[in-house]
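Here you get one chain, nothing else, as structure tokens; it is the form predicted alone.
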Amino acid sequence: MSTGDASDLTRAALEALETAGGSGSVAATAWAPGRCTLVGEHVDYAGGRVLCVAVDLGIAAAVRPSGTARYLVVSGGAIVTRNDPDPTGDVGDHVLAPVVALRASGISVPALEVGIAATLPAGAGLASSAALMVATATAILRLLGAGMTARDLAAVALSAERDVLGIPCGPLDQRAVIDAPDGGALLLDCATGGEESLAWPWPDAVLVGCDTGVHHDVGGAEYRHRREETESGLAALGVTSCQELTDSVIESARVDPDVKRRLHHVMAETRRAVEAADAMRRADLGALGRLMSASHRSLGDLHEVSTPMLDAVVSAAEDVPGCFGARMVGAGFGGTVVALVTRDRADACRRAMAGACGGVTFQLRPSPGVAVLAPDVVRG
């Protein structure tokens, strides 16, 4: 991660706040990275394992006490003022949800003015909502001179998104944004909460992303339906985690064929995540790439969350010599494709991916999570 990039974004958040709200008391700031799943998609809500990295695209928040007892939010050029932080259906909902969640956790939060700046695209499958929740919550805690453990901060950020905003997300994004190691990947067990940090072993291999421009909604009907199908299948089999599943158990279940396909995906995907972590330990670039491509095929064939455009971008990347694998990232139905490619072929891969969809491409570099970036706030 370039600390200069994060500093520039933090200054942009401060400038937006001062432009919208005028001069005021000194603001506290925080920056949070996005998340890119390598392998392990749509398994966090099924108690699976996920291999992911935090990335150097992120969101900055600048927070100061309100001078008028009214809330002010400036984000993406929009300015909102309110009397309270509860959701009302405007752009302030996502920014102020951490206020509601922090208060529910027992922390007294005054009326605030908040400025937001971002390099992380919204709705692109890179955990922009979680980054926003974590950045804002961290800035608020810093303003108050308060701190939390990493687990407690993740719980507050998850509650802000799930309980306050009603988005049925799992625990992956918040944990990745907070717990990702510096310069490596995080293997997260969503059944036990356990995690393992892994070094990125390839100096000449990079991740290339392509935002297709078709933005998904993690709270949309199709995402909710996939989650409901998966959870109903687990309940029918009397298990709480996809790590307990086997092919024979799934095939013997008296559930709808669509539900069986969802269960086959989450069972195989959590195993692929474990294999992908082992590939990183062995520095086996080819193995990780093959697992990423297999993950994409499963997300399309079994979980049915891919689209023809996402498939086309994946195929375009895989056809580039030096690309080891590619896959969609996030909830699906749009968003971003990520490819694992040698550094000297990254530009060619970006051109191929953009040519398949007309989207915006970028290189994704592993970033440390907020626990590393904000040790004054994330304690213990």
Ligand code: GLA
Given for the second form:
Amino acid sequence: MSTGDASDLTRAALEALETAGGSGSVAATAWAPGRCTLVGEHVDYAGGRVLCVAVDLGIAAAVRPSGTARYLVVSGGAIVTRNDPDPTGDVGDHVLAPVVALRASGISVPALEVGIAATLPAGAGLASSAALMVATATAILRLLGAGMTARDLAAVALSAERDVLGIPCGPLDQRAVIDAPDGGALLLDCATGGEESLAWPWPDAVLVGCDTGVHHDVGGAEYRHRREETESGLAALGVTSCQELTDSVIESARVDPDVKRRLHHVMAETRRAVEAADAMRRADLGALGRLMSASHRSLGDLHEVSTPMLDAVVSAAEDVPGCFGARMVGAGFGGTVVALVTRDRADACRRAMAGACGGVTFQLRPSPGVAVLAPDVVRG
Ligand code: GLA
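Output the structure of the form predicted in complex with the named molecule; the preceding block shows the form predicted alone.
First the chain shown before, then all remaining chains and molecules of the complex.
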């Protein structure tokens, strides 16, 4: 991870607080990375497996006690003051949701002032929301001299999104942001909660991202609808995890053809994630790239969450010699495309992707999650 960037960002979060005035008391800080799925998209809410990394773009939070009983939030150039942390429809909602979730978990949190700084683009499929919740919750715990297990912190961050903000996300983003190993990938089993860390075996291959600039909303109707369709299909078959599905089981289901397509996606995608982890263990770059591209096609054809622009960016990357595969990342309907490419062809791949959509490109370096970064807070 480029820790220089993380400390610059933490300084920026502190400066945001300083410029807003407020209590002036000493702040605690925390930094959380974003997440990039390698293979295993739209399966976390179906009890599937996901291969993912945390990345070196992230969010920093600086938190200090309020000098009054009022909350102050400084984020993205906006300053908000509040009497309480409950959602009201402004920029403070996401920042203060962890306060509500921490209190619900039994932790006594005073009125706070919070400064936020980010290098992770919002709404770009890289788990900016989870990074924000985890960074803020970690900074609050640090301020209080409190600690939590990784599982409890993930539960608080997930509850902040689901219960406080009403966003129907699965468990992937919070787990990746917290549990990712240093310089490797995480294979998550969303049916059992189990996980395995895998080293990044290719010094000469990198991940490059292109944020198309078309941003999606996980709280929006399409994500919610895909989730409902998938869950209704699993329920009709009497199973709780897509890992239990087979072609013949799906074909036997008396469900809408759209629901069948969703089930075919989640069945194949969770298997691809397991194969992708095997490809990493064997250091088979070609196999991982092919699985990433197959994942993208399934997300477009069967789950119907891709867009013509995302498809164009994926094709542009795949056409670059030295690129092994590419796919959309996150919920879809816009956001980021990631490509797996040899280091010496990374710039060419970035130019091709940007040329297809006019978006912003960056390298995505596998980075440690908050359990590694904040052992004083994430305990046990
Ligand atoms: C969003 C959600 C996750 C997951 C992905 C798709 O990032 O927050 O829970 O469902 O989309 O894999």
